[in-house]
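First, one chain by itself in structure tokens, the form predicted on its own.
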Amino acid sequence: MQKVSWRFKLVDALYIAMMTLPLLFAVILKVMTKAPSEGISITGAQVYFSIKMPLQDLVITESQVNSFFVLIIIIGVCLYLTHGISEKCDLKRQHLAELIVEKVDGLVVENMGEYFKGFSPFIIAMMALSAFSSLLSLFGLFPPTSDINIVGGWALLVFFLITYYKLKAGPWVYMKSFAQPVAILTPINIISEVATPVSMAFRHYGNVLSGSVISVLLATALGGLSSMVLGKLPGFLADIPLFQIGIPAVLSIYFDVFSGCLQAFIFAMLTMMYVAGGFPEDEYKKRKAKKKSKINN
């Protein structure tokens, strides 16, 4: 391996400083505006200003800001992963992004066939994006998966990519869509239509969001019990929160890093299984086909 020089170092540490300060500034602008509040204090996305708008007030809250920081976040690992890479694949990292690569090629391809193959970028992009917005509860900020708009705006752009690739077609073809297998369950079918994306939103709300609200009750109940439990001991030994000790630590390992990541999993599969099942091949290609022939002749 190549000796690196000093300035594949600086670009390295730049892209570093891309994964880590955003993390750092919104620490800290949390800390700077979250009003304290004792006992059990569950609540929404912390409202910073709003922006006057004709039609209405553009709300910034503590969701958007925090996805902004992600969206670095993510920018930052995606060009330190791909510095430097070459031929030879002299780095590790390079190992460790073509691995990336071709698992997601791998799980899309399994799922959603050679045709949508080019659909990688999108699916890796919507897992990193959920995955880490849902980490961000480790550090004590308001994961955006527990905001219903930050999740119902993905649910809404996975709609218009199920519609857009169901209309490949023609509007005919995706039109008696809705009255298969029988005219009576158009509808149905209809209903079935909308409530697509409404069910992926709440189904990744709903679950990130529990997990917080389960993780904070119970750290509030192993909080009282330490204090019935060590309550009358002499002096200091009487505040130590000895049961808030380790277990909240070994229940947000389920919560925040399984769940969250799993749940990105599962709207990332959600997502290829809607988008192709909804996707008619057949006769996109007879429609392929009978406008080449119109062309030849």
Contents of the next structure:
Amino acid sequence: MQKVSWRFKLVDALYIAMMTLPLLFAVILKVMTKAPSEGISITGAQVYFSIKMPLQDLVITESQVNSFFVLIIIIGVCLYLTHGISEKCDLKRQHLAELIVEKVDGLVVENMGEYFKGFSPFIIAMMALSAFSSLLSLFGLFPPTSDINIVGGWALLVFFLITYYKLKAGPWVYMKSFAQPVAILTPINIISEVATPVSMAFRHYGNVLSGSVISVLLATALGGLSSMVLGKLPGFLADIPLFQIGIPAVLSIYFDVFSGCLQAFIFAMLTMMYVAGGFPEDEYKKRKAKKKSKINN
Amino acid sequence: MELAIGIILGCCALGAGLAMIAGIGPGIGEGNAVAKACEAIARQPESKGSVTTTMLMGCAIAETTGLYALVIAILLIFVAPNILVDILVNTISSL
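Moving from the form predicted on its own, what structure would you give for the form predicted in complex with its partner chain?
And the full complex, kicking off with our chain again.
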């Protein structure tokens, strides 16, 4: 192992700061702006300020700010993992980076085929964005994925991608695909086309939101239970949070860590399946061959 | 006026509870899926990875109907009462 220069360490420290400081800023922002509340409080994203716009006011909410913090964290992680990579692979982090790249490449090629090999950066970006956003709730922050606007935007992006790849074989093939297998089913096919982004957005948002709602309800119920058991005791003994220690953490492991990562994986898998499933490969090849023969003639 | 607001709030809560009956369907469906996945893994332990992935995907898709019900219930509890009470107050004041 060669000796690392001070410049290398400085850049490393910069990247680590990029990973940790946004989290700190988000927590400070939350503590400064959030009003203290009593009892059950299940609220949506907090509105920081709104910008005057011609049609409707553009509101900047907690979820938007937090998702930009997540973007900075992900860029920091990427820069840190790829900093100082070499052919000899003498840093530990390079192994992790290579592992991630290989796994995602394998997943994409396995599920989408060789034609979509260039899709793996998009897929891992989607996965990382979704997973990191859901994991923000571990720090007591508002997870951007429990806001329908954020997840709906991602679903809309995926919908545009699906339509783009369906249009690859020409608009006529795209129009004809709605009348499959019989022409009577056209309205139902159009409904199912529109339902794709809606169901993707609702699935992700509903899972994360239901987790946070159940966590809040359980925390309140445990608070009531411990005050019922210890409430009769004199002095500070009545305020001991007997049941709030440890029990919410078990639920948090399921709802925040497991469910958040699983939803990220499922969102990415569904993206891959819809994009690869809607792509008319045979017609595309035919069209390409036709174009080639035209050019040759 | 108070009675009308009370009816609105109570009916919203009742409707949210009724909407969550839809949770039965995904529960049965996911149970079936997991049972079959267990059988498949018991029969062919070497295919555990792909079976687990497919099962998780299927569970996520089967869950969708339950989540629609959840979204409707959340809308009924947190969003609908405010809008409905506003409409009621506006109509009464305009009469």
